[in-house]
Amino acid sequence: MIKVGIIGGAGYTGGELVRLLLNHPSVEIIFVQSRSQAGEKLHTVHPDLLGEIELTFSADLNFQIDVLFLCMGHGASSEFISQHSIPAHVKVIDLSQDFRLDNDKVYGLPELNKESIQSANYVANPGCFATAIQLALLPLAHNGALKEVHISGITGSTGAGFQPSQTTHFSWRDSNVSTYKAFNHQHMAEVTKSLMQYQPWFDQPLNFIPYRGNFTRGILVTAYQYCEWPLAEAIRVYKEYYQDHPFVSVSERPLDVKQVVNTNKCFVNLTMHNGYLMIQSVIDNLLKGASGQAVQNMNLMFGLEETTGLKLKGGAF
């Protein structure tokens, strides 16, 4: 069994994290940190988890651990461990933006560096919106296609975090739709990094608008860029890119975020419109864009099949 500790286990992230490691068949958990709730049982929290488990949010930490999650807001993942010497046994994911551009780190999207990933010790987990804007782009970038792009994306407000502020309350967002850091993401400069292993003399724009959805999780992603291709050799690639990827499907329908909302999978469709290739990618954002995936670069990282205690099944409802 794998040997796992969470530190930020009241969050999203987090609740998520203990959600898919508690039915994980290769996982114990061994203490979920939080500062906020220490002594309090995980269900108080996370009241779905209630007659599920019986652990308490623990102020201290356990180094007799395999893996460590950090699930901490930006900025406090650098912080810790800057702070805590941790065992070279321990593998840490971090959930966080903090090292996402550092060359010493893995970056974990693992539809682009899976080899990487099975033999890191630190594994910096990509971001939301980042993850649905590479897995859109990639195949492009592989063959050397990747022009100026532009980018249109929509997420939940989950995407904002657990706190509340006046953006994520439910009387400002409910029946609303606004457009946020447009031109100016955090999450592009990491999206740049990872197709220049591809395609290094890229010097193109990625042009893109976020917008916050009324909704609470899930993200969908439209990009479009010209492109010399007929829609079928797209297609070809694309498929052919993704083929040993299991959680990516190239889709001949139209995407709603529906389809991904719970589980690790991200969906991809393709048209043409007067030679612009237009690519669409749907994810949730909770799930591939952060614990989901964090528990498949784990996966990896041990040795296990990709899969498992990810094989999650969305509703259509």
Contents of the next structure:
Protein chains: 4
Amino acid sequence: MIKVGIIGGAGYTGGELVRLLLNHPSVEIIFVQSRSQAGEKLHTVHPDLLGEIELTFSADLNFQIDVLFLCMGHGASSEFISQHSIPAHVKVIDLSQDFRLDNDKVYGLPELNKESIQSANYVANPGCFATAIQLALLPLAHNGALKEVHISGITGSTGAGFQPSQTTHFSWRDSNVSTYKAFNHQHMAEVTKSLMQYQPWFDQPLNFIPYRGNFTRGILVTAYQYCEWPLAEAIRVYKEYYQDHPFVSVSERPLDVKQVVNTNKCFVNLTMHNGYLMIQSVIDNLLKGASGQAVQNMNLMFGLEETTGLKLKGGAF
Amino acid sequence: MIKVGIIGGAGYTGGELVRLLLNHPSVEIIFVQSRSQAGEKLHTVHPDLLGEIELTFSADLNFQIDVLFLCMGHGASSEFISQHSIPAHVKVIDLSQDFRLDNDKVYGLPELNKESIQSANYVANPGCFATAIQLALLPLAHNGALKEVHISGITGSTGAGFQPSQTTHFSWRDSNVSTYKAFNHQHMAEVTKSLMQYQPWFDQPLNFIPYRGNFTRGILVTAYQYCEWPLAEAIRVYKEYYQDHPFVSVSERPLDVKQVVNTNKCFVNLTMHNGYLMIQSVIDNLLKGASGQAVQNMNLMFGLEETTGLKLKGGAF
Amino acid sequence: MIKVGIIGGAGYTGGELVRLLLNHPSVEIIFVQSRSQAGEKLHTVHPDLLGEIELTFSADLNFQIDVLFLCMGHGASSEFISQHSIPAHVKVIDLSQDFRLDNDKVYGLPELNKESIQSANYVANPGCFATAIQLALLPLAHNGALKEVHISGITGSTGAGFQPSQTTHFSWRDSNVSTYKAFNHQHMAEVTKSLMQYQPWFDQPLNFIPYRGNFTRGILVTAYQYCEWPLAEAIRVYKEYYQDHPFVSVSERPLDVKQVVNTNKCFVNLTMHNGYLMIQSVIDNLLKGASGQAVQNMNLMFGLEETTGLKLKGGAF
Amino acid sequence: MIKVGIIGGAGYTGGELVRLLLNHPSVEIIFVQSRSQAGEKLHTVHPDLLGEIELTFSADLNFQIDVLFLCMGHGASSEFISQHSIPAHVKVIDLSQDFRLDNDKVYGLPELNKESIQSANYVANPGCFATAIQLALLPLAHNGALKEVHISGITGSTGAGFQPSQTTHFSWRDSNVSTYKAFNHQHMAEVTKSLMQYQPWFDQPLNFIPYRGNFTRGILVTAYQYCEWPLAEAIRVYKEYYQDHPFVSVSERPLDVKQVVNTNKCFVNLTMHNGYLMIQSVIDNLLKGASGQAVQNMNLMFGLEETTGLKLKGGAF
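Moving on from the form predicted alone, please list the structure of the form predicted in complex with a further copy of the same chain.
To see the whole picture, the full complex is given below, headed by that same chain.
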């Protein structure tokens, strides 16, 4: 059994990680730390866990574990790392953005870096939009075919975390839609870095318009760029690229977000329009975009089948 | 023109009041006060007002007005009244619950107290659930036919105001439903007082289960009690009771909340089941349940046609 | 491996059953029949299944199976049974309402009839509202303490199936709420029958107001009745009743629907108000209220651990 | 009083038109025709109208009117025109797309064609997405500055009408998002025609990705293109262009759909990113995108103040 510790278990990604690990056949949860909720039962904060676990949030951590998940806010991971000396036997999976651009860590997108993840000690888990965009564009970059890309995407509210804000107030967000950080989303740096891992000379813009959706879970990304391949060739390239990646499927049908909600899957769809290749991708932002991908990385780091504990019943509706 | 001042104009009911008064043919808005937003344009806080009004929130009030609307949180009205000496020529319409049980004020439900509202100087505007429940039950009490009543009701999120809370966080409330303050809702005192105005010997429980709905506007109330009348007689009684009240209609069709959203209307529907008379009512919690009713009261207090400025296009969808 | 056939696999409960059985460790899906979709891949109709199963809907059935699930509309099961001679070695789990009142079948609520389910050949799977209401009231009836009950409940739209109707049109239902079949819901007959299994002299009304919610999954039921027990005693009775039932938990916290969505769980909460004992319950209408309970019944009928294949990651948000 | 007839009054745009005209001070509704609902009261089909109008849908039309609104499905208007000889004294406002490209009719976008609308006998009312996109781009074309544009937009479900379809089923659409007709939306022809009215040499693509939103009312459009102007100049150009158009405001704040829902307004916002000028616009698809614009056109055609009957209280929440 893999002994697991979680730092920052009271938030959305921490809770989602506990939900996954409780049903993981090779994992034992040793502790779940939370500053704000120490002493409370997990099912007090995550009430859906009632009946599944009686564990209490701890104030402290211990290193009698095999792997430590960092589920804190951005900035808190680097602070944590600077304040703790993590023993060599403890692997770290960090869900924050703090080290995603750090060449000393492994960027934890299995569809890009599976081998290096398998031997990594510290994995920086990708961002949610970053995951959806990369899975839409990696096969192009892999073939050196990436050009200027026009991207729009829409995300559920859980991507914004549990701290209340104006744009997560129900009376504001319900039946509403808006954009934010157009052309300037913080995930684009990690996207660009990954794409240049395959196509180092890439120097074109990735124009990205992120929309706030009035739903809680899921991301839909639409990207298009000029492409000289016929559609059939593009589809062949994408299928080939993803053939050994169990969570990504090239779909021949129109996509919608609920096809993958509550799963670790990513569906990708390709169409051609007036010379533009359009690629869409859908993921669950909390699973393939966060905690599910973290477990996928853990599986790879510990030599387990990649899908262990991640064959999830989708929400569908 | 009626000169109007508004205290607490940055909240939901204050904003809604401004939306109504801007289109009211007999009103001039003199000032809109807000402690938190003083100096800001109204359309900065209520961005839908862009293009309609260039007024700025004021820090202070003045009494060169005919009527003052108090749109502050509960408790703040009584504090305001204790701190200010309001001139005799200024009528007050108070949307808080602070004076709804005060016999020195007039309880501003026009379908109960139209005549006393017409001559009132200080009107305590009813609560939203209180309005919907009273409009469902007043004709029974008027006929001395009120018995123990079983009530369930569901409200939109704007009833909870703009301050964020766990239960107005989008990620929590979206696609969710729950109850709160079962058997113990703060509006039941004013409901009981009104019903006893007609049926003073009434001493039975009003059992009320309030639900939080995952929508922003609207209230649906379902009430039932034993009733010896045949259905046709009940319908006749209700139609007679509401015949001179332009905002209440007895509907022969099943009700849903969106039939009245964005209007000042109340629809009431009656059916009979195994000896129980079931009464349903629907209102918009911010209009007939708050700011719309406040304007209706203003119209009555100033001798205007009751519906002036309140013939609103419904949202319908 | 239990060999499974499904009749009517293109609908909501059929699709949900496939989702569950695909991850069930002791099941092999032999065929999924659908008249309307015969020849189509399952993932064409249920697109979320892409990547999980390549099976095609069949026009016909065969009886080289151990258990047959009937997922057809109400009325179609009895027609099916009258037209087919089901071999003795094939057990049937029928999700329709056709035989729920039939004394020759076993009513498949494990929290009421676990032993008879274990030896049953034909299980009539309970209705969704019926499940939520019974789980709220069974411990009272078990103790002979059931009295007249006042019940309100709210259900997601998937309970109405995939056939379009006015009340499942998005433009109508979104941000809307309404009631239907007040005092006259078709599930109350099976509820009454079950309660009288424990308390045969029960002859009081079960007054039930069903609401249509503007969400897709989940049911919340609120019931209250006079009760002479103190609250602590009621809680003790309920905990004792459910102690050997792994899917039902007595919660000390306020309930909301999303605590159980996408799980087979039922949470029950008890409070006391002015002599009324109030009981709330929440389930996922498609899981504990339909396909999940069907799998639970299958587990019992085949001697498996009751929770096999049903430890589902909840949706939570 | 302008005497009005409506053909096709049972649908969404027909109902919305009735809602508007009931409160219009210079209009008398003579008849509302509907094939499917002839003989029914308007408030049976549009239940929110209860208490406002007792009119019945007629099977037939008469020409004792001043203006006829055609609110039928696409294709039905041209069929209607070919089958009826409309007297010269009857002006027509056609909400379908049948004649929007017809040079013998006037394309009814007041912000483009105000003068020709004022003298028109037959106005082809623009499409909803077409309106939002044109209001975002017209000032650029007016200055000959239009280049290849990248556009994404998201629309409420009422744009798809009241006929049920898979993508308007609540269980599918709720909490879901998807695209449709990417690069191929039927409104782009009218958009292109209008833009070329100002900039005849324009021959670049207008790349448009339309999203289906999980809300009922509203459209948000995001467009960007290279632009050599500094942002301040772009804002100046837009403000100048719209200075005499009362329903369009250039907003300095981020836009969201609910800022204009239930109004006839359009808000436009401009920002600059890496050489791209980004323009966003928001409208209510049923008002500025359909029936509200139809009334605006009527006002112009009959010499009324353009905003008559269109100063609507916004929904805001």
